[in-house]
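A single chain, nothing else alongside it, follows as structure tokens in the form predicted on its own.
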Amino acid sequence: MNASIEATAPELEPAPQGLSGEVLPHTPISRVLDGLIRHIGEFSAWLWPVLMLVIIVNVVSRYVFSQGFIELEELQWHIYSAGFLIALSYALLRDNHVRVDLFRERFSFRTQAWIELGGMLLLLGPFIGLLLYYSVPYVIDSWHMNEASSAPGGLSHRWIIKSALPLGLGLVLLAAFSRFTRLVAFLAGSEVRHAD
């Protein structure tokens, strides 16, 4: 019954699909480039559970010992925010970061793509390097005054965090410019790749 119920039912048609990192042609750029931020970014996975397990000892020391510790504290926010620089470089690679996708899906490949490429010329080139430009001095600045935590008993090497800033921007920086030559190697020619 099922096997005639499958054999008349009408076959769906794909839904529209956007251009994604799966179907654009790769360079040899973008293959180094997204290797090196995979691999970061795999790697900075580990850092959920870490995560996960300072807030566990920070929760069970607080409500079942009585006892708080600001190192825990400060130390959940460090993680969480090493953690989300460095995922930025990866979402963008794997092409899971936000989109407001009122009209793009309706686009052809081509036209998505030049508008991505201008989104990426206009404006996360520009936002990324005003945010370098700035980040890079004040961290700077944290580590020539080996600034430590103003809270008693906090953290020490506040610049330790501070340096994350600039390696999430600068590796969403690289993992920009890898999609910035597939997507002109695309409109230059090359063909789309399929997903299977």
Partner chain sequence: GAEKIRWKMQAAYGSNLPALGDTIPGVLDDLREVTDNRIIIKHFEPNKLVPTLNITDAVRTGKLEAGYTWIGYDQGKIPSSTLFSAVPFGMEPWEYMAWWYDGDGQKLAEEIYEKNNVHPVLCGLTGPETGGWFNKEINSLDDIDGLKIRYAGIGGRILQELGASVTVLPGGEIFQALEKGAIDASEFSLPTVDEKLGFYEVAKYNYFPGWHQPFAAFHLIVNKDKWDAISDADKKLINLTCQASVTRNLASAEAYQGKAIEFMKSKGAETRKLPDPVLHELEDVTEKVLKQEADKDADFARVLKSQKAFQAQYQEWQDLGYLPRDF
Contents of the next structure:
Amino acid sequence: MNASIEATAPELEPAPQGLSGEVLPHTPISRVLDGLIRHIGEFSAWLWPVLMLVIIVNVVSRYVFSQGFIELEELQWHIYSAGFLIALSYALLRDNHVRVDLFRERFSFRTQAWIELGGMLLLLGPFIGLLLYYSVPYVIDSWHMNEASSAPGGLSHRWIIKSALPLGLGLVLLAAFSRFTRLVAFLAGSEVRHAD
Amino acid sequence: GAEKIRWKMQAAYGSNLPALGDTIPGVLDDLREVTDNRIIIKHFEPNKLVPTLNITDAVRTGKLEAGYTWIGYDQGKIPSSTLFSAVPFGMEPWEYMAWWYDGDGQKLAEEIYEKNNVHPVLCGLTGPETGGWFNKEINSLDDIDGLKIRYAGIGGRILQELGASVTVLPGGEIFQALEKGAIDASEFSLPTVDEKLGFYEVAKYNYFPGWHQPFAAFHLIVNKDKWDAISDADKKLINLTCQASVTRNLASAEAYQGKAIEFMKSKGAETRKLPDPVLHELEDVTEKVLKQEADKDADFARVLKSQKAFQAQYQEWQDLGYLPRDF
Amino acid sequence: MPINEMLAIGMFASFILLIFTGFPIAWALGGVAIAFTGLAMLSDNYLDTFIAIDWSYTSLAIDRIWGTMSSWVLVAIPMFVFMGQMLDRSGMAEKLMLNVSRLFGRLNGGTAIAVVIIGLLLAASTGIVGASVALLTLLAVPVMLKREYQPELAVGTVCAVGTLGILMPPSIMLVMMADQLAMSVGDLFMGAVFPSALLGVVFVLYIVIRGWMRPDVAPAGNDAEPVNFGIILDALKSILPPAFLILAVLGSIFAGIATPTEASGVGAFGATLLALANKRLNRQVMREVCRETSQTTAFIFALLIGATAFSLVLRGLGGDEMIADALHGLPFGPHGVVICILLLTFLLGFVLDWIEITLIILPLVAPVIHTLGFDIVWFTVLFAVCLQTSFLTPPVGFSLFYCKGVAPPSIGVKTLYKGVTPFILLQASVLAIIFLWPDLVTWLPAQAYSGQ
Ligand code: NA
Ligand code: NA
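May I ask for the structure of the form predicted in complex with its partner chain now, the form predicted on its own having been displayed?
Following is the full complex, with the preceding chain placed first.
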């Protein structure tokens, strides 16, 4: 794992029990994908202070200058939805999705790895795959129809924000694939363990 | 045809809302009863499957077979849709009915919607909605300038032109926003529906007339492939049932508004009428906005032209045949 | 039993079984939705059923996710998380701990009482249980142990008090519930004020009574200095910033100046200014806050995405009607139905946490409550109080995890379980009080509307 991630590792989260990124070996694929996802995830995290400022500007203009902007209101949920969709893969990268550790911590690492491998193939893969498959025409449609907000003064070019959907889902699939290669490498008994 | 029909249909309004959401359950019951359970269209309440604003999308892409909605919600994608569902200073309900069935209305709507793989059937129709609930008096256009208001559709565009700050809050938030002064005014629906939602508790003035929608039309929309797949007899049956529903809906919407207004008055709501000069000015702006929209979209222009032509020839009859409104 | 109902039950059962494998819950929910779509299609093909769901039906999840994306209400969630993370790093809590506990130093159970008061202040200014529990554990548990408190009481107090944040507005749980049920966030916030305050009062009473009956479980600090004007002034000074934030966020919502979303942005901004004033804000802190906000937001919304697909398929299988029929069929009358729902929620809370229960169970039972004629705000607050206990009930109790994660090594799981038990009972009794006196919930929102 990258040192900077270690530094920001959430001291307030429960200690990682079970199969952590430490145990899993990296693969050439995972190194590239994880790097990509980490960069995108860390960059997109700066959307939150931007969202905060947009809200502040809107509040000030509404209550001080008595002028509300529907564009700014819509911009708020545009930023928020891009933010959470992109963060999905970042959380997967850091293995930070909610799970029930009750029995898991008693399983051996190999069992845990097998379970996760199976889960990715049978649960996560098909689910995200289906959503991704249907989200692409969803965006193309919106682009074709030149979809705009139906609110007076709302934002146009809806396809841009709708693209965050396949983008976010695609990144989740990449993050899952990256972890998948690491799980396979681990189960294949690779001795290589990278600290970086 | 003896083929079974099993469709899923989501409605845009809760079936508890009188003359708004309680229309379509009756249609579906009728269809089921007269065919002895051969045609079963399963009714889903708003948001149970898809968000209300996405009903047309879901039907278009075949994820749902059918929907019942105010197709004006599609205006972000199909700008002309708003003309089929409500037009400021537009036709009166029976005039719209005449344009739909005997003028070009149905033909145009089918043409435009079928390009989008959707078959529309007019299935609900009501008269005007209220002009809205206000916590500020409107005596002149200056009172609209700076007003914080929740107003959907083209009506909102028009108020925006006049300097109002327009938002489109979700239905559930209107009550509190009005009460707290986050907005000064809001429109929503018929007096019977507004009564149910309790707006009279939080807003002082109930303004009339419903200039922004003299008629409100609702459509059963069916995925085109599914529609094409059923027999002509079944198509006819659905059409007839919807025609009956249009009549019933108009009747029930007209029947109880007076009572609802009386009730809300008794609870302290002050009913007001917008002054004529304000209405005239609103009409002028409406013309301007409709023209802007027509310049942007060819279908919008086509439908608007058809409506204007129909209204012009109807005007002759209306002026001569009917007693004057202020008689 | 019709095949669709068997599938609906199978769907729920597979989900419960799958989460015990330790696979992330969000993706288990989504995966089960896909699997049962496939089974329903097979059943239609080979068993001559007419469930009529297919891949394209399940892809309505996309439209539902779009509904989530374009929700103004939910924008408040990342902002309240940001606010919590920022407050956490602003040094406010440490100052509170230091100064408020000096006020109560000479009382039996004084430190624990201080913890409750600080917990209430934290709860009303933010709402992240994990952060509150961890902070209180780090700051207060060693102090209490040094003063020879019974360890069970020490950890029980911090765990229970930390959960107040999820109920006391602003609360991301209440935002999520309001979104699910299409009700006003403001109403729900107002409805939850007295119940969460009541919980705080009950906790304090319990500690006082225990300390009075058995002084050895929570002895007064013999090293504590007497309370003087300086100590009171310091305490007041340290209460000022959170009080100001509470006024800015909750005050502006209640006064109708701002929507909850706007208030969340204002709160985040206020917390940032507070960190700046305490000289804690730098690039590194900002980066950590942003990343943590992303992480927390991501896992909440991953669950939302998984649950939306799960509910969609469950609904397609007729699961909704099945639950509604079952609840209506209960022979206990309307209040009995509510008790059954709350009991079920409490039990589910042992293995699930508030997000899954809010996303899956709440939309299933709310329509039934509507038809029974109960006030939906009252019910939702009851539901929320009930969910609060899920943080404390083992084996899956997040308060326990967070506490264990940072507590001194001498604190074992047994101590934790024993420590939270009385507090779970206290929460249950508050639940009963709210059940018997609905005015506790409905009075405040009603007040807001009577001024017209
Ligand atoms: Na809170
Ligand atoms: Na639990």
